[in-house]
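In the block that follows, a single chain appears as structure tokens, in the form predicted alone.
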Amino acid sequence: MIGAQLSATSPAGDVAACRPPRLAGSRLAASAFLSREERQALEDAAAPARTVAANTDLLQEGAHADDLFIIVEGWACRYVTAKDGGRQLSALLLPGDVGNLDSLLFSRLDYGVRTLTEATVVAVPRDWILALAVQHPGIARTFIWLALLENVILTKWTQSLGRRSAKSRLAHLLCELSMRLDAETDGESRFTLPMTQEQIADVLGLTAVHVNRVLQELRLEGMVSTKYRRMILPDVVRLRQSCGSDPHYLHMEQPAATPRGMVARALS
């Protein structure tokens, strides 16, 4: 049984405790669901972290993945590529987010899993991430706040392709970004974008050219202003009003837990 396999092969607890942690700031450990044991229970089935260099498949489109990888550090993103070779971001990964919830339930990745920048990552086996959901339900309560999250910015992503002007996709991109990295004090946000316009183009279904172009209609505006790869958003308030961005969606205060004894029986 995976059970049984789990107890015998995670490292003993003095050897645990005498390793940093390998999932330190990201989703997973940052989870209001998780108890103090099944937080541990994850950093044991984690493997050490690695360095990834810049533009490096992770996983690539249609390929079969036995372990879920979570960006430690650096950007990464999910792509799909169309018959014509063009590429779509449908996802960028920012420290701490997993990038690849679907394999734990999927054999098959519809996408691809590619670094922006040099990155840090940590795997662990998904057969050990099931076994722990249905020993442990915080694990798996986690695991699906973490889908519906992922769910939520993918519904305001398909809005701004659909209904969005060029701008208001760019500003809306930044007005994210801004809130996922916690960038903002006192009503500015200052962040490191590692992204080139090519990339921010295939986030945004533009050509890079016209990436350019509105993020020089942003500067005009005072918008924006940028220094080697820094985003400045003076106003991020006037930003949000401008493409009608509304933070909320982003759930970034932690829910409250529901009762264990109610997610356990909601997964029974």
Contents of the next structure:
There are 2 protein chains.
Amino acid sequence: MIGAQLSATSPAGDVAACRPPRLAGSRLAASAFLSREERQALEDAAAPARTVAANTDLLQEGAHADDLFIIVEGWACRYVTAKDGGRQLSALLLPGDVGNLDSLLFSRLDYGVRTLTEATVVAVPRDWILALAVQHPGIARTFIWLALLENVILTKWTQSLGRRSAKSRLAHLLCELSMRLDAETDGESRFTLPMTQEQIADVLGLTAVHVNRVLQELRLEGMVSTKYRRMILPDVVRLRQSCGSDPHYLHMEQPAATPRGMVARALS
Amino acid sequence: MIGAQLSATSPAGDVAACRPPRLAGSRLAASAFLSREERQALEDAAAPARTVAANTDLLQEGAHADDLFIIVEGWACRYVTAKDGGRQLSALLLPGDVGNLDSLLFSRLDYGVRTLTEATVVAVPRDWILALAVQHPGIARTFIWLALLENVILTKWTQSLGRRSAKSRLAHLLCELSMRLDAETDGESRFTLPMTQEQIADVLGLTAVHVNRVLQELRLEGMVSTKYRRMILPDVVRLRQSCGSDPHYLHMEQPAATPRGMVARALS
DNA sequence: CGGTTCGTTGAGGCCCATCAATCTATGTGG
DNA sequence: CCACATAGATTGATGGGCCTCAACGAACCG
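Given the form predicted alone above, what does the protein look like in the form predicted in complex with the DNA?
Every component of the complex follows; first up is the chain already shown.
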């Protein structure tokens, strides 16, 4: 949204107006740590958007990646396949998310990145980003922020996988998605969940059969209603209470940038 | 170790020689991204080391922290307690690790940090680090690196918690610790594991009773032998094979710093 | 209309939790 | 030195949550 504001206020003859902002809406571009100049530098580094079919690997497991991929539209996931064929997702990537942040510093990926729906994706060369980060503190800090955010979500997932019942895990996932998608109005939440029950099972460490049964329980309790892939959570507050989900979940409010004066103080 | 080299090669009358390096051996100080100057700047920011008893909270769940805590000696953990009393650890902190990296940008912690053994700890003011990161790209990059490393470990844990059997989870944990502690010689690994079976259970998402039974199975199979808290893994290679653990696990090899020339190229 | 993917339902069984008791090691005070 | 208390490891019996295997229904599609 910040990206959108920028282009809206840019002068009519601006060069940026000639090509639509590629990172608009991405968490990267929305970072409060970026100056206008830094945001534009990132924008310039981005390659043209590309459209990818559903269920397509953007990056295979163990691949070597020279670009960071940003999901601009559609859903994707990070996954790992065990030797016995068991699969576990380690991230759900929503519009705005970076698919392979690790590639910034590690050459070999230890997961794969795959689309769940048709998606449009933007690639940004990792070396370019690294070079920009040297020049621009705000860009460096933005990537620290992104990495820490992923940390928060992964920590929540370990809680679910380690200590929660199947029903509670599913409820938690729905609450998380409701928050991340900003899908709530008047205590009700509506959003499209473009995943099969098998894929949901691979997030929750369950089988598709059991996800199905647990989902029915939630429906019977009136916590969830589904029509095709459309999810409705009639009472999100109650759902959150039932599974002990923290509404302040994901540190959605971004901390303010460090005031400039602080630098002088710390270095004195 | 790099820190140790530094003080060894510093001139006899150096100021640094007057106070022993506080961050020596920490992953922070060992970062290959730091120039000598940057490493010293971090060193200067560190408070004197403090000794803390076992089973003591460094930070309570949900606390507000203004410092980053670095575990210099001893073991600690990150944990979350559910309302029903169930506890799940989300990190094991070994000497050199940062306890609360999130505090760099998020004011409210969503976990607690607690010692497992007696430990010595160094605090570094977060605002100081943030200010240094603005001036020193190597410091900024080091923190990106630290955050991404935590990500890698958390991703591995989600695999274990979601898709592995109890025995495999335990084997994986032992392999991870063997690597992180660099405890292997001639295919055999020996290290002290200063945790109760209850604490191990809280890492693996199991009960202490079941950890006990599974540990006995591993003993019967000759994969593990224990004497008090001392672990011996007679054949780490076989243990790794039995549970499908990747020896290149933790990106122990740190990527080289970006060559300076790259900046000019990217910005041209 | 046949094929495919996905959702749903049922029967049976195993892994791990739960509850509880015993045993050992360690420490503490009289 | 022993009685006692406590923390942790160990063992057994029982039950439940979730898996496994299998079949069927529903929606979509060429």
